[in-house]
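The data below hold one chain only, encoded as structure tokens and taken in the form predicted alone.
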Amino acid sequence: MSKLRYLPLLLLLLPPFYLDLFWLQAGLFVMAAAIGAIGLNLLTGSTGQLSMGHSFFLAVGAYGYVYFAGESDEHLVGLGLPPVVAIVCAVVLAGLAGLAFSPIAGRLSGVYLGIASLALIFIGQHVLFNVHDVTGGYNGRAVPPLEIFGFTFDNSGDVAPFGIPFGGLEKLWFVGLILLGVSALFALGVLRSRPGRAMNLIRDQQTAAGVIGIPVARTRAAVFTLSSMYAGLGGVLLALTFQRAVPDYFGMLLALDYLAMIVIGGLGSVTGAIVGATFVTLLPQLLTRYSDSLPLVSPPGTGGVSPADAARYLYGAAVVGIVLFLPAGLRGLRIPSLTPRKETTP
């Protein structure tokens, strides 16, 4: 039975050899997003710090990478870095942002922080509309595609492995497998060790924890700053993925996908998040594949329930039942046992 549980791990290698560009896509969609979402739920769920920004650490993420690893020409600027050397960068940037945001996180909390925090979506979007040299304003700007010890991740190349030609999505799949891995891993190493311990208590028993030495202030903003460095990777996935860096994706409604992903998945868990996040990511991709055949749910532009609407209609719904219903997230479900259980004697 033990090593039936690496079975999934194992079965996560395959879809690059059987599925097409749709399901590739959507599930580099989902590991982005899952990465992002295991930042706020340290911060939210481990914490309990409330932030409604960490759309806006997602989009530093993203438009660092292109900053970093874009070429200059007579529109846009960039640094023209090696992409590896981009993405640590990307990364950086955005837990500069965090640190620089971080004696707000750490002195406000609830509904407060939240509200403080809102800012820098309004902040956020206000930059990439305007600065056009670096983000090329309302269309977005083309992403680099990231290229490893000379090995370029995109459709060209004739890497055929069992005879199956592998493009961009294909090879930027086991990337994105080992992102979501190690950020999942360390992660979980935050949580069981003395700092998740503390995260918790703070989550808690504020006051106790204070009492018993644990700095709060800076515990908090630590987090926070760890958060968004986790939606910055996310943020650079994301990018890769869909190869354009647009604004109007990094707004309001991506901070509230967000927090639906932590709560539907089960908050301070790695687990849920990354349930919650398949769950909220896959659902709009799904209705707008299949809109022709389901009712209620019109192809966009028709005048009828988009798919993106319909999609957070239900997930709004299923928020509302995992509140009263199941508070601890989809993760608290169980699977009965088909194991019939020993009749005891009295």
Given for the second form:
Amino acid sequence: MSKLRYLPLLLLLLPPFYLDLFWLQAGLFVMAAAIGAIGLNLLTGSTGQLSMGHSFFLAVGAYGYVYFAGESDEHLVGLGLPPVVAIVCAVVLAGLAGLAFSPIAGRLSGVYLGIASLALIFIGQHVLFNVHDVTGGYNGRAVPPLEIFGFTFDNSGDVAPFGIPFGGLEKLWFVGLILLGVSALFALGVLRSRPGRAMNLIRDQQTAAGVIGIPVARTRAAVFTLSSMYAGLGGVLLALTFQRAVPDYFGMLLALDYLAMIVIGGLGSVTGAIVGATFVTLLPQLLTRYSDSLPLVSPPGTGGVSPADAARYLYGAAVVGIVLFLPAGLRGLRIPSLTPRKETTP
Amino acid sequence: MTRFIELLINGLSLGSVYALIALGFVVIFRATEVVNFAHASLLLLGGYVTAVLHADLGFVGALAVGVLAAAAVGALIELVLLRRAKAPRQVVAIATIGIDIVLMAELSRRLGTQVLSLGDPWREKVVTIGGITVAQTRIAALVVAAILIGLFLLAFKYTSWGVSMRAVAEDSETSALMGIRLGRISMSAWAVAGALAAVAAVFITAFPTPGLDRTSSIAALKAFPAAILGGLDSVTGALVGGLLIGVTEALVGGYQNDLTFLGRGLGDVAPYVVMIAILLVRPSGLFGTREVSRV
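For comparison with the form predicted alone, provide the form predicted in complex with the partner chain.
Next comes the full complex, and the chain you just saw is listed first.
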């Protein structure tokens, strides 16, 4: 029984064969957001360190990939590395950016870090808009498609398993699944072993953690670095899905979205991060798609409540409601037949 | 030299406005130990109400309504969220982000692409003294902020409200046992903070800024570094932090043509750089209480 309950996850392999591009793109956004949210949840949920700078590391990942994989031309610079190497480099770059912030991330606790990390957003935006060569300035820059051993993840080629033609998003779907799966398993591993326990103790009893020999500042800095690497990977997948990276996107609102995700899903849990990412990412897309048939929501540009605004009201309210009534997040809503009886809480 | 003095006066005036905002922020933190991430949207709300009503009620009337509205919403947040939430304070702080998301979405939807004037009586008039030209709004900001901060400090020191507030900040359990009603104290803190933010909205959006638009809250956000670099739990810190941020922003913004190698729009980033620099040396801010724990 215990292994069998993972079987439904295999259903995730099916969408590319059945769903249209809108849903595939939405799904890929969810996967990218989920990877980022898992990272933020390690930091905020499990270690108690608030971060408002998450969108900065997403940007580092996205532009890191574009820079390492892109080719130089008269306006832009790029190193033209193989995309797989570029992904690794981008994630490492995001990690280094997180590490560079560690003198702050290690010393400040909780909300203090939250406010201090606001700086990352504003300094980040400043840099993104000014480094035209790398980011393409205000209009952004096209993202080179992923390519693994000569197999390109775009609309080229003639790939049609079971008679269904596969374009870029279909192919990318499987890459997204693998990346998300590996990220989730890694985070679970961290949470269930020594570092996870150390992180939780730092969150709950910082003094006690210090007393039993946990290096508090070093652990905080390490978690911050790890969480920024997660954000970097999320950023790469986001860029690959968007196929264009625009600096404006990686602002304050995006950082708030990620915090909303982890609160809505459930603080400190990997499943929670995925659930929250799904909720916050899909909501605006769903409302946009069905804005014609929904009451109170009008299509963008007509002056009424646009779907994006409606989504913001809903998940803003969801954050407040969940803090008030469901402290464990949506993950705390248990469906008895799907959840195992015994839970090993990390 | 004239330019330097002009910039310095502008900086001090801007700083006093940041200090007003940061003061409310610190008051909330002292009374409830919650960081209010919805502060910028409270400011935007106060400003928006003032902007919409000033044609009908006149500037003073509209401002009064704006101040009341922001104070009422602040008190409402306290009543609905803070009193009921049993989650750790840090999680409640994230919940205020939820409120911020909702308020901000609604206000920016209403504002759209408009730039509203708040109808202040100083408009774009300037004063010239000894070759130094300063906008009247900047002087008004300094004077109003100084009066409000002075009043607040007097109330904080001498009234029974101020004494209870300080007692709660010191030890909320004991003060509750002594008969101080915690709910009232924290609600009044939120109301005062909202009111101060609404007043600050006037000067954040007045000349030389074009007016109230959806980016006004970005300016208001600079009160966050002001509050934290002074020390989140210190009233003095909020004042010093505010002035420091204001002067930095004005000077860096004024001389940015000499600093083009660092990119354009440097004035908006400088406050955050200063914050990081100070936090590196003093993690609890300039005047904040150092965290000391005994075992």
